[in-house]
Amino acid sequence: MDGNETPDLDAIIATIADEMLSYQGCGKVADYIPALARVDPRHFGIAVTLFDGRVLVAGHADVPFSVQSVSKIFVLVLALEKRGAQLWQRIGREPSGSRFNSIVQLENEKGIPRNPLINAGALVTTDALMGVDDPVATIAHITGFMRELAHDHQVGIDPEVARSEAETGYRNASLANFLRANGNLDAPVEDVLNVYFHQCALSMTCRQLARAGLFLANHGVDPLSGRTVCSPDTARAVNALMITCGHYDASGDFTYRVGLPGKSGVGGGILAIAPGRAAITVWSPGLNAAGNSEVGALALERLAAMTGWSVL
């Protein structure tokens, strides 16, 4: 479809939801986190929030799921607004080409994470946001921010997922300790991990997450409320990182197939941004080998093709 045409979005969303039925259960849930291992892989939801206030949904769009690494986008926004360009002295902006929890890469690069969307980079981002605040205050800050963006106070943290993260997060603990050993973590390791595990345990629906991300499609301003969430520079930086680094070592493939800034999480969610148009969330718990939602990425590929919303 020509990008200047107005697509029949209701029909497109219904068609995509119908098509995805053929792929129900594809992929493998993140069974290394016990609380996620029990999620039904046959779930699929999609929500599209538009600048005119319309919200188009299909499937399990109102079933809460663990946002996991999608939370890194919002914590990055907060950290950039607090620290500005100083943050880039501690984190790079290049695609990793490695697994999201690679220790080898971090060691080779002397404790400077390749980008803020891999786990090591997200730990530094969380540390930068914390500053002198205690973990409880930082967790409350992040949760409050997400509630405000989603315009829904039902958004919260799943305590079972947070416990699962803490009980099995040995690799993240290794990354945090390595960062601290290289002088790239200021707060105590246990405090940073506490905040990080809780931010990943945020529970949201497709509808809530699509609403929360809408400001990134409008230069940092929520087009519905008029609230300035972040500066245009921050919004631009986050979108750029999403399109180059948002799917770990499969970011190039996602960009090739979908052509939109996007961020995945091992809970099966993907937040995608159509600049000037919409924010989209898809959710399907089954993951591909790179840790990204298999059916969710396919749904976004179909959406981009049918709407002409690709930025490429």
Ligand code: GLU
Second form
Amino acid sequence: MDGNETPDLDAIIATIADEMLSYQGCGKVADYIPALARVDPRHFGIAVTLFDGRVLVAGHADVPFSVQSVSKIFVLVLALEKRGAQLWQRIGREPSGSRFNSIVQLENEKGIPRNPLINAGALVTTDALMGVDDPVATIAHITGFMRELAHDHQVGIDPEVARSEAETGYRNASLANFLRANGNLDAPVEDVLNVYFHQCALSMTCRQLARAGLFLANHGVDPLSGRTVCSPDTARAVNALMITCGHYDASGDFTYRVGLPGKSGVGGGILAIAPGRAAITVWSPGLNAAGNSEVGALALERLAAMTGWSVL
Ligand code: GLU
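Can you return the structure of this protein in the form predicted together with glutamic acid rather than the form predicted alone?
The complete assembly is shown below, putting the previous chain first.
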């Protein structure tokens, strides 16, 4: 599509939802905790929030799902606003090329995580946000931020998911202990993990998440309310990390196929940013081998192809 034409977005979203029916149930639902394993793999939802306030939805766009690692984006925004460029003394900005929870890489790189969107980097980001605050206040801060951004006070944390994350989070605990041993966590390990497990357990719909991410498409200012959420520098940094590191060791493939900054979570959600145009959320719980939503990525690939919204 040439950039001057206005795509018929209603028709595009309907076509994508229709096309995705033939992939229903593809991929493997995350099963490391029962609360995620129980989710019906046939769900598919999409929501596109536009700068003119329109929200285009199809499928299960109003069914809440576990946002998991998509939360890393929003905590990164808060941490960058609080700490600025100092954060980069503690975390790198390169794609990891490794699994999202790799311990080997962290050891090789002496406790400096490769980027803020792998688990080790997210733990440091959460620690940087928390500072000397207590974990309960930090969890409330993150939840309040998500409610404000989504313009929806229904947004909350699924306590069962948070509890299960804590009960089974040995690998994340290993990463956190290793970070602390290398002097790269200030708060007690259990406090950082507590906040991280709760942020992962945020439960949101495609509609809420696509509304919440809109400021990232507009240099940090929510185009609908006019509210400045973060500086243009922070928004640019977060978009850059999403496009290079947002899909773990499959980030290159996602960017090749979709050409938009995006962040996936093991709940099957992906938030994608179309700069100057829209924020998009897709949700389909079946994951590919790299732990990213299989049908979600396909839907975004089709959306980018049909709208011409790729930034590349
Ligand atoms: N709670 C998951 C973990 O920390 C999040 C991973 C993800 O969404 O990719 O292992």
